[in-house]
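First, one chain by itself in structure tokens, the form predicted alone.
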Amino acid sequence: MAGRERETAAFEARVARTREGQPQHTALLGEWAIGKTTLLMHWRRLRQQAGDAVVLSMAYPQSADEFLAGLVTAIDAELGTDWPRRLDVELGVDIGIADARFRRTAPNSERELRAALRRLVEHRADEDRSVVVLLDDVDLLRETGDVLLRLRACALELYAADLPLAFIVAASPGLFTEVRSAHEPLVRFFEPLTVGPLDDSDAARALAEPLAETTVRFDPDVVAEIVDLAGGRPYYLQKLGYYTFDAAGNGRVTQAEFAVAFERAFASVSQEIFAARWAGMSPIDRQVVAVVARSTEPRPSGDIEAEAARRGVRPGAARQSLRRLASKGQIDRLANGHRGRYEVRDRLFKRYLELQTCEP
């Protein structure tokens, strides 16, 4: 959690105001691999240790009703209730691993959610404790704006009944631009809290402090290279640090050991993140991102569109692709007039793209 003191202090202050009867809801916004999920887990532990009721639920590409029904299940688990509801059991086998999932039919998921939240808040009302609901990756939902508006309606109803709670939703920076017409009321309700990359000193501290409790040491040039490759993204630091630690010989990691560790870490990140990102791109997006990834410095959109045109992509389509890729955090846009310049700052993702789009 190195370098996340500011965000954690802001979260704690908002929870305190909620406990005082002034609910303050949060949209935790940040790019991929920036540590949003880790922050939510950390905040969950902090509030549980303080005796608060904390619910954590993950979003998937699912409908609004499916997501809300799953949230009701998570709330019931926090309450420890045994509901006499009919459960549909799905048994599936995926790569030899049995997976059991429970589905609850919900004729009115929003009404059930309001009832479940009311029970949870009332359960803690006499204990002077907070009720915090953490929702991760909400922008993966097919109807993100609808879900956020329904959460807002539930919270306002509880607030009117003097039963406050705090919602914390985590998503990419483009969350509110994607919900369009619902933008203004949601921004006012879910106050944005942006989490950015760690600076180099915090990134180095994130590596050094855990190592201090072990007999393993990384050479200074290895630490510097990990920090540079991670680009301030805690997820990359975790992956690179883990595989580097695992490669230690005689309690020390030199550049020779790190070279092997890097390939393993890169393969792991590629499989867990990059492959899905690449698979989700349209053919046009793949052509455009290939042009951007091969650039050694930020390029004006006009230059990118001209090169993409030589690949058969029309300028208008390339322009739309650049905007789409930037909104998803797959490329970076630098302000430079109306058109802007683009690059891929993420060194690991850039390497992956270069491997995917290399020409014979």
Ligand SMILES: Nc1ncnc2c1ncn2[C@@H]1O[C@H](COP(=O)(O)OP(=O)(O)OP(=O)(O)O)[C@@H](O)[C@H]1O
Given for the second form:
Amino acid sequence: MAGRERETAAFEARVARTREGQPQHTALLGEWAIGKTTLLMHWRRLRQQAGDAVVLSMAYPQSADEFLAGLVTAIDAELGTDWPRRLDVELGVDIGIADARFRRTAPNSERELRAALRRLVEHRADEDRSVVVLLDDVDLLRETGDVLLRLRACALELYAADLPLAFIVAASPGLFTEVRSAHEPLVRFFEPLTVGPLDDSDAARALAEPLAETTVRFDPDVVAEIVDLAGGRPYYLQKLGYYTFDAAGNGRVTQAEFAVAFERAFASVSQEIFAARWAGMSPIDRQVVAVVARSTEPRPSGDIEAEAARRGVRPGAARQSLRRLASKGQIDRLANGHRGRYEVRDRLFKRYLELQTCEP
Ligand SMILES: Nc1ncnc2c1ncn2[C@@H]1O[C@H](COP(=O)(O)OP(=O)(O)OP(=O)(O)O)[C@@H](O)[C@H]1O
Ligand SMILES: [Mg+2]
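In place of the form predicted alone, the structure of the form predicted in complex with the ligand is requested.
Everything in the complex follows now, all chains and molecules, and the chain you saw is the first one.
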């Protein structure tokens, strides 16, 4: 766990205000594999150590009622009062989560949720503790906006009863654009907290600290190159670090070993992530993303459209494609007034695209 002091301080401040009677709820927003789940688990540990009641639950592509019923189960398991159900949850982990998830689908899941939250809060109330409910991947739900509105209704009702409860929901940055109709009240209720790439010194620490417990050492220029290639993405740091560690000959990694390790790490990320991403792109998106990736610096949209046009893509279609690719986080847009410039900042993905689309 490297960095994240700013995010954690913000989280702690919000929980403290909640305890003091001003509940603050959070939407933790971040790109794929940036470290949302890791952060939620870190926060769970911190709050549990402080004596709070903490529930962490994951969303799946399921209905609102199924999700809320699953949450009630998780709350009762935390309370530990309902042994048969607790057993279900624990067994569920072993025999396949699905079983525990779908066992109970209550007809009135919202009322049940309110009652369960109330039990949880009251259980702790006399000890001056709060209740923290962490919900991961809420944008995977089939009716995300509906679920968020119902959570909000529950929280407001408990607030009226002066019960200290904070919701933290985690999702990709597009969360609030996807739940458009309910957008405004939700943004005010679930205050956004963005988790982004690690800065260079934190990224270097993420490599150095685990290494310090081993006999392997990476040369400083190798560390610098990994940090640079990863662009603060913890998943890339992990992949590159893993294969580099694996390539250590006699406890030391120089540029020569790193060159081999890089190819292995790159192949692994390509297979896990890029292949499916490429397969999911339309022919137009492929043309446009290739044009963006070929450039060594951010390019104005007009330039990109002109080059795409030479490859048979209409300018209107190219413009839409740029917007779509940027909203999915596959390319980066540098805002500059109305005229945006685009680039592929992710160096591994850029390389994948170059290899994918290089002309014979
Ligand atoms: N701050 C950190 N320091 C070191 N490693 C981290 C950090 N944050 C995340 N990681 C590592 O990066 C990987 C991706 O993190 P995680 O699964 O938490 O991301 P996520 O945002 O939840 O991704 P997803 O979009 O898949 O849900 C994990 O293997 C995790 O161990
Ligand atoms: Mg996650």
